[in-house]
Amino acid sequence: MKERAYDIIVVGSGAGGGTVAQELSPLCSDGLRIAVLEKGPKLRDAEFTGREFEMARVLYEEGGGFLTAEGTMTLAFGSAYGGSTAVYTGTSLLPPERVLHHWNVPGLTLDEIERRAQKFMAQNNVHLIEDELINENNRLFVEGCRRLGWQVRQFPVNVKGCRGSSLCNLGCPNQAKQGTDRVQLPQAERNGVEVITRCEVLRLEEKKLFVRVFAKPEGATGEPSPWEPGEYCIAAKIVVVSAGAVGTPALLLRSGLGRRLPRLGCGFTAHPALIVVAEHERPITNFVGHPKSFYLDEFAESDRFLLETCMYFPFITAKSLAGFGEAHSSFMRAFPRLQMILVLACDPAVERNRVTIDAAGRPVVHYYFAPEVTRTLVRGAVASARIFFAAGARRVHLPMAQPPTVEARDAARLDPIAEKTPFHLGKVTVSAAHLQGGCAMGRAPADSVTDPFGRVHGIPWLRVADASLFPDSVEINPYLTIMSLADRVAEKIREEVRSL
C-alpha cells in the first residue's frame, strides 16, 4: 500500500467540495499541501459528445440508473470532475426564507446565504438567459400560466456563451456551463491544489483515508488518473467530505461512525420529480435554447410542488411515458410537437428516509413514499395539464392516470384525476436529482451529525460540506446553498489552521 500526506483532503468535487478546494487554496501559498480526491474522471472538452447513453455512462452514478432500495425512483448525481455540476441545468435559486427557519440551525440565516452565494453568482455568471435562446417550450409554459393566473419566474442560470444545445444534463459540449469543473476546480488547481480523479475513498480512520486508484479502462473517455493505479493510505491533518448526500454518509458509515452518531444516513430528502408531456398540433422549438428557463413556485408552500420547463432526451422521455404500444409510441412519434413539465414534490424528512450501507459497504437509499408526497405530485402533474392546454395542447400524457392520454376536449377529467386517482409505485417513474440529507446540521449528536460548520460532532479534524447538512428539503434547486454552506465551512477551517 503506498502512503501520501497531506494537510487538507477534500473528497468530492461537486458544488460542496469544488467550492471549499477554491477557497482554501490560498492556503497552497503558505506551505499547506491540499488535495480533492475524485471519484470519477475528468473528461477532455472534446469527448463531451452530447449522446444520451454514451454522456450518461461516463458522467452519472451507476449511468444514471442507481435506485433506492425499494426500486420506485432513480437517484440521478455525477460521478465525474465537478460532480453534480457538470451535469445540471445551471439554475441558480435562493432557499425561502421559511426554509431556513424551519431548519433552525443556530447562527444559519438567510442573510448569510445570500451574502457568500452572491460571491459565487458573480464567478459562475449567474444571470436571466437571453431572449433568443428561450424557446417556444418555455414560451408556452410562460403562455400556459399566465392565462390561469399563475406568476411565472425565469430561472437564473450559470452559463457564459451558450450556444443552446440544450443538452446540459449530459455536460455541456461548448464548455459554456459553469459548473465547479469550469470554475472554481481550476482555479484551485491555478493555486497548488491537486485533484486525483478515478479515486474511490474507501474508508476513514483518526486522520487517514485509504483509497483506491482505478486505471483508465482501455478505450474509455476521460484522462487517466494523475496517480498509479493502486491501494493508498493518506494521512491528513483535516478531511473535508463532500460526495453527495448518497456518498458522504454512506462514507462515513463505512468508516464506522454510525454507533457514535445516532442520525447519520438519517433525514434523507429528493425532491421525488416526474415528467408531464403534452402534444401539440404543429411542431415547436424544443430541443434547441436552454432547456429550463422558467418554473411556477406559487404552490411550494400550499400544496408543496414546484413545476420547471424541461426537456429530456427519448430515452427518458420513453421512459417516462406509461403504457405500451401504440398509445406509447404515438407520443414518441409525435416528438418534435411534444412540450414537457417537470413536476418536483417538496418530500420533508421523515425517519423512515435514510441512507444506510449494504454488507460490502456500497450506499442503499430507503425511500418511503409518505401518502402526501404522492398525491402532491398528482397535484402538481394535473397543475401541468391545466398549463398545457392554457397554451394550446391537443393533449396530454398523465402517467399516473388511467388512460394516461387526456384530450383537450376531456380536460374536465382533469378534477376527478387531481382528487381521486391512486399513485401506484412502480408504474409511473419517478426520479429525483436533488438529493440532500443525511449528516444534518444541528446542536448535538442526539439531533444531528455536525455542529452548523460542518463540523462532525466529536471528531475536530471531520468535516461535511455538501447537500448532506441539510437538515430538511430546501424547497429548490440545491446548488447555491451548497456552495453558501460549504464557503461557510472553509471559512472556519481557514480560522482554525493556525493549529494544524
The other form holds:
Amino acid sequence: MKERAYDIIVVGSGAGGGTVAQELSPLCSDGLRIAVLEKGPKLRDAEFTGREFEMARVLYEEGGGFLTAEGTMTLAFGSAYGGSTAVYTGTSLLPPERVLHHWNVPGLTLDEIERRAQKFMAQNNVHLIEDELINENNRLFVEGCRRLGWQVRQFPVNVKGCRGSSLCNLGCPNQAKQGTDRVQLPQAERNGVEVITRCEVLRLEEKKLFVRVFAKPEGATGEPSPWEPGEYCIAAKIVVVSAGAVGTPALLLRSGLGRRLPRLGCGFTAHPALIVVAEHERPITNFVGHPKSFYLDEFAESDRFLLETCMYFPFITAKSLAGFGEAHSSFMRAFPRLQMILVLACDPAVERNRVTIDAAGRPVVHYYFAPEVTRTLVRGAVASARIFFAAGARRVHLPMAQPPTVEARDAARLDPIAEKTPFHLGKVTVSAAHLQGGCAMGRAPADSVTDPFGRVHGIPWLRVADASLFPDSVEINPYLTIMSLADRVAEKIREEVRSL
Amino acid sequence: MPATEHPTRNPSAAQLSPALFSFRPLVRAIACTIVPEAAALDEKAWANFETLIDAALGDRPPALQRRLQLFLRAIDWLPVVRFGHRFASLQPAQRARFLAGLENHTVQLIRSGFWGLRTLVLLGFYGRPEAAAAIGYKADPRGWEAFR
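Can you swap the form predicted on its own for the form predicted in complex with the partner chain?
Below: every chain and molecule of the assembly, starting with the one above.
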C-alpha cells in the first residue's frame, strides 16, 4: 500500500467539496497541502456529447438509476469531477425563511446563508435567462399558471454563454453551466489544491484515509487519475467529507462511526418527484433552450409540493410514462409536441428514512413513502394537469391515474383523480435528485451528527460539508444552500487549522 | 477483475451476458409487447438494444441481476397456468393482459419487478439514437443555432 500525507483532504468535488476546496485553497500559499478525492472521472470538454445513455453512465452513480432498498424510487446523483453540479440545471435559489426556522440550527440564519450565497452567485454568473432564449415548454407553463391566477417565478440560473442545448442534465456540452467543475475546482487547482479523480475512499481511521485509485478502463471517456492505480493510505490533519447525502453517511458508517453517532444516516429526504407530460396540438420548442426556467412554489407551504418546468430525454421520458403498448408509444411519438412539468414533494425528514450499508460497505437507502407524501405527489400532478389544460394541451398523462391519459374534454376527471386515486408504489416512476440529510447539524449526538459548523461530534479532525448536513428538507433546489454551508465549514477550518 | 479496475463504466462490459442470452427470445417477446415498434427491429437494432440493457445491468449489483433472472423465469412459465402456453407463444393481446396483471399486481414486489423489467426494455429501445430520431427528438449541442 502506497502512502501519502496532506494537511487537509476533501472527499468529493460537488457543490460542497468544490466549495470547500476553493475556500481553503489560499492556505496552499502558506505551505499547506490540500487534496480533493473524487470517485468519478474528469471528462475533457469534447467528451460531453449530450448522448443520453453514454453521458448518464459516465457522469452519474449507477447511471442515474440508484434504486432504493424498497425498489420504489430511483436516485440520481453525480459521480464525476464537479459531482452533481456537472449534471444539474444550475437553478440558484435560497431556502425560504421558514425552513431555517424549522431547522433550528444554533446560530444559523437566512441572513448568513444569503450573505455567503451572494459570493457564489457572483462567481457563478447567476442571473435570469434572457427572454428570447426561453422556449415554449417554459412559456406555456407561465401562460397556464397565469390563466389559473397562480404566481409563477423565474429561476435564476448560473450559466454563461448558454446556447440552449437543453442537455444540462447530461453535462453541458458547451461548458456554459457554472458548476464547481467550471468555477470553484479550477480556481482551487490554480491555487495549489490537487484533485485526484477515479479515487474511492474505502474507510477512515484516526486522521487517515484508505483509498483505492482505479485505472481508466480501456476505451472509456475521461482523463486517467493523476495517481497510479492501487491502494493508498493517506494521512491528513483534517478530513472534510463532501460525498453527498448517500456517500457521506455511507463512508462514515463504513468507518465504524455508527455506534458513537446514533443519528448517522437518519433523516434522509429527497424531494421525490414525478415527471408529468402533456401533448399539444402542434409542435412546440421543447428540446431546445434551457430546460428549467420557471417554477411555482405557492403550494409549497400549504400542500407541500413544488412545480418546475423540465424537459427530459427519450429514455427518461419513456420511463416516466406509466403503462406500455400503443398508448405509451403514442405519447413517445408525439415528442415534439410534449410539454413537461416536474412535481416535487417536500418530504419531511423521518427517522426510518435512512442510509445504511450492506455487508460489502455499499450504501443502501431505505425510503418509505408516508401516505402524505404520495398524496402530495397526486395533488401536484393534478395541479400540473390544470396548468397544461389552461395552456391549451389536448391531453395529459397522469402516471398514477387509471387510465393515465386524460383528454382535455374530460378535464372534469381531475377532481376525482385528486381525491381518490391510490398511488401504486412500484408502478409509478418516482425519482429524486435533491438528496439531503443523514449527517444532520445540531447540538449533540442525541439529535445530530455534526455541530452547526459541520464538525462531527467528538471527532475534531472530521468535518462534513454537503447536503447531508440538512436537518430537514430544504424545500427548494439545494445547491446554493450547500455552497453556503460549505463556506461556513471552510471558514471554521481556516480559523482552527493551525491548532489541530 | 483486478481490484483497481473500476467495477462500472467499463466499455468491455457491454457484451451480451450469458444470463441475458438464455432469455433472448423471451426478452424480445416482452419488448415487442411493451414497445410495439420493437417488432420492426432488424438484427443489428436488436444487437444495439441488447448491448444497452446488458451494459446497464453490468453497472448494477449482482443481486439485482439474479432477481431479474428469477423474474424472467416466472414470466416465461406463469402464463402456462393461465393460458396453457409459455409467454413467447401467447397471442399479443394475451401477452399484454398478462403483463398488465404484473404492472397492477396487489403485491408491491411484483409491481416493482415489472417496473424494473419495463425500464430495461425502454432503455434498450429508446436509448438507441435511431429511436430518439424516429420520435422527432433532435436535441443538438449547438442548441438554438442548430434549431434555427
